[in-house]
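One chain comes next, on its own, written as structure tokens: the form predicted alone.
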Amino acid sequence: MINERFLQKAEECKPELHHETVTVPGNGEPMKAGAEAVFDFGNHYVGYLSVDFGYEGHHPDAPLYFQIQFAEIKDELNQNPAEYHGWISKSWIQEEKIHFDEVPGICALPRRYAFRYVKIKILSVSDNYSVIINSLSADTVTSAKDDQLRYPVLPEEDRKLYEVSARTLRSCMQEVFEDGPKRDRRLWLGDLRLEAIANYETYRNYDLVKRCLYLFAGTTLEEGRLSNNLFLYPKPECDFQTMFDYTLFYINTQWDYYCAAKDLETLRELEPVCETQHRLLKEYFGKDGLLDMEKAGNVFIDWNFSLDKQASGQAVYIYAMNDLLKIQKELHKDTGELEDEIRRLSEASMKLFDEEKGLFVSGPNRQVSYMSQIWMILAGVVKDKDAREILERVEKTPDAVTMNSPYAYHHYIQALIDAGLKDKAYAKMKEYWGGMLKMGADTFWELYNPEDPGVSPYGGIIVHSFCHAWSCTPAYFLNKYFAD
């Protein structure tokens, strides 16, 4: 379903992209077929690469044929693209094989890349000349305005954490808040929510959030259900996929935007979109007040195939309804039924609390996981002392299913803060994201499991996003909760 008026409002908020040229010197060495060289741009960039080729010997009498590979982290260059057979399309692998006819000259690649490292391998060249790489230049792009970036007063040890977090967000701020500038380069609802709150504490580009809200509202599935992600070209179009939790997060993103921008007009205009999600998804609960997972379908929560998501999904719904209640109260609507629903589902959630374990369980096998506890706390089902005891107890439960992604860890940090464990939240944040820094991260990654840093749900790290939207929130936490 297309709402042209909403799409027009989104277009009015389309940002200007800011360009900066970054150049590194070439190797200056004559190269024949089989020779290769790696170039380090010194930091992570998103943009368009040009290579200035020269030559030595006789005038070039045949095209240069070369391979170029881009990498966000150096280890990607050690991966053989031919050996990747995962379920994510290998077309996301950042490599090209190019015939270039105009040596000497500048070869400008038309596609946008996300990278720090560039490897060039000469595949074929005439015997009559050798190729020389004079320099490489990147035309970098972002819609983030560097002069708008807030620099909070932080201890020296936290500045790197803040800067890498902000750079992660900066790279993802393009014409929309992309989930990752390498892959998928789309607008995803779950990522948008976290990017938006980080943006409010850093670059404060409110119009970019507004644009994304209107894009989702302007391109819905049947009955007005929101997709989990959107394509922008050749025209805005929603994906066919839905995720129960991602759909609900539109409501939270709308409320967070209003709290930051005080844009009552947008809140009033988009509240019906929020209410439509409520109307559609409340039908997924049984008479016992518990989420029916067959009806709910795909629930994300974390990149963890062993995670049972009923308890988390139940709590995410309540979490979203808490913000819908705030929206409707702000607009002076009758909220009696919604308040009753929140109360009923919160009480029903306690059926998932195992008194003997002192923890929430999920699904037919009564699984204990960190995420079930985290989301029940974020939803306000348990609070204060009870919340603190649950978080301490789950840490002492050896078989509790743990977390795999920065997305999950964000919610863990927030739950610790909400439970009054602010010092512990700070320590856990530094320990987790600091682990990526110790591994040389210039931007924060899509996936990071300290126990298994090479874990991949895709079948290989060569398609991983090592600059990913949902990893950018240390800047949010540092500025909002821990800065002087």
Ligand code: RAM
The other form holds:
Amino acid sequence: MINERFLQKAEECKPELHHETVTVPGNGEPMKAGAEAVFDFGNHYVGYLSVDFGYEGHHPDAPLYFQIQFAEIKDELNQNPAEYHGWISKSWIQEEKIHFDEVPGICALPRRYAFRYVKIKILSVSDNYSVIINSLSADTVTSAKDDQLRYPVLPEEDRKLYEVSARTLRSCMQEVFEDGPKRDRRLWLGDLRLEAIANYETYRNYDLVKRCLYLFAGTTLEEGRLSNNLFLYPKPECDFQTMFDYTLFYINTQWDYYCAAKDLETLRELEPVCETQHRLLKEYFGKDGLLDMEKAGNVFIDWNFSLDKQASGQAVYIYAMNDLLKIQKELHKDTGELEDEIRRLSEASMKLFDEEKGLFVSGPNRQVSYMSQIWMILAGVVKDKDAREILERVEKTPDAVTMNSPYAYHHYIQALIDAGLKDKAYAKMKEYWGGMLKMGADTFWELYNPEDPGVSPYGGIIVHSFCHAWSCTPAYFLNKYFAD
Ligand code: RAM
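What's the form predicted in complex with the named molecule like, now that we've got the form predicted alone?
The next block holds the full complex; its first chain is the one shown before.
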């Protein structure tokens, strides 16, 4: 369902893109078929590349045919695209084979890429000339304003962590908050929620969050249900897929936006969208007050196919309702029923608590995972000492299902903070994101499991995004909880 008025509001908040040209020298060497060279832009950028080709020998009498590959991390260049047979489209791999007729001259590529490294391989020239790469130039784009970036007082060792987090967000800030500028290059609700809170602590572009809230509200599925992501071109349209938790996060994103921007008009206008999600999704609970997974459908929580998501899904619902309650109270609505519902579902959640293990279990196989504990704490189902003991216990449970993504890890850090384990949260954050820094990250990655470095839900890391929005939250934590 399209709501033109909401889309118009989104359009009014469309950001200006800031351009900066970044140029690196070529290798200056005559190249024949088979020769290749890698160029390093020194940091992660999003933008449009031009290559200045010269030549040596006779005037070029045949087109130059070359292959170009873009990589966010160096290891991407070691992957062979032909060997990728995963379920996500190969078309996300950033490589092209191009004919260029105008040597000497500048070949401008029309597509936008996300990269630090560029590899060029000459596939064919004629016998009468060799090609020379004079320089490479990137017209880089972001809607983040560098002069707005907040610089907290941090110990030297945390500066890199902060800068790389901010850089991650900066590269994802385009016409919307993208999930990843390499892939999927679009607005996802779950990613938006984390980008928005990181943005309030860093670049502070409130209108970009407002735009995204109106885009989702302006493009809904049947009965007003929010999709999990949307497309901008040729005109805004939501994806046909939904995820239980992502739909709910719209409510939290709305509340966080209000707290940061104090924009009562938007809160008032979009509260009915939040209430619609509540009305539709509350039907997915059984009489026992537990989430019926058949009805709930897709629940995301983490990129982990072996994770049972019932307990986390249950808790995410309560977590969202806690914020819906705040929204409705702010608007002076009658919240009695909602308060009863939260109480009832929170009590029912304790049916998932295994007294013997002292941990929450999920699904028919009573699976123990980090995520089930974390979400129950974030939802406020357990608090303080109980929450602390659960987090300590899960660490001592070797078969507890662990976390694969910085997205899941973000929630772990937040749960430690909420439980009053601030020092531990700080140490864990530094250890986890610091692991990526040690591996040379310029921006933080979509997936990272130190215990299983090659883990991929897609069947190969060549399609992974190495600048992924949901990984940018150390900037949020550092600013909000750990800076002086
Ligand atoms: C990935 C997207 C996005 C995430 C979804 C669930 O494919 O890149 O970041 O929200 O999965």
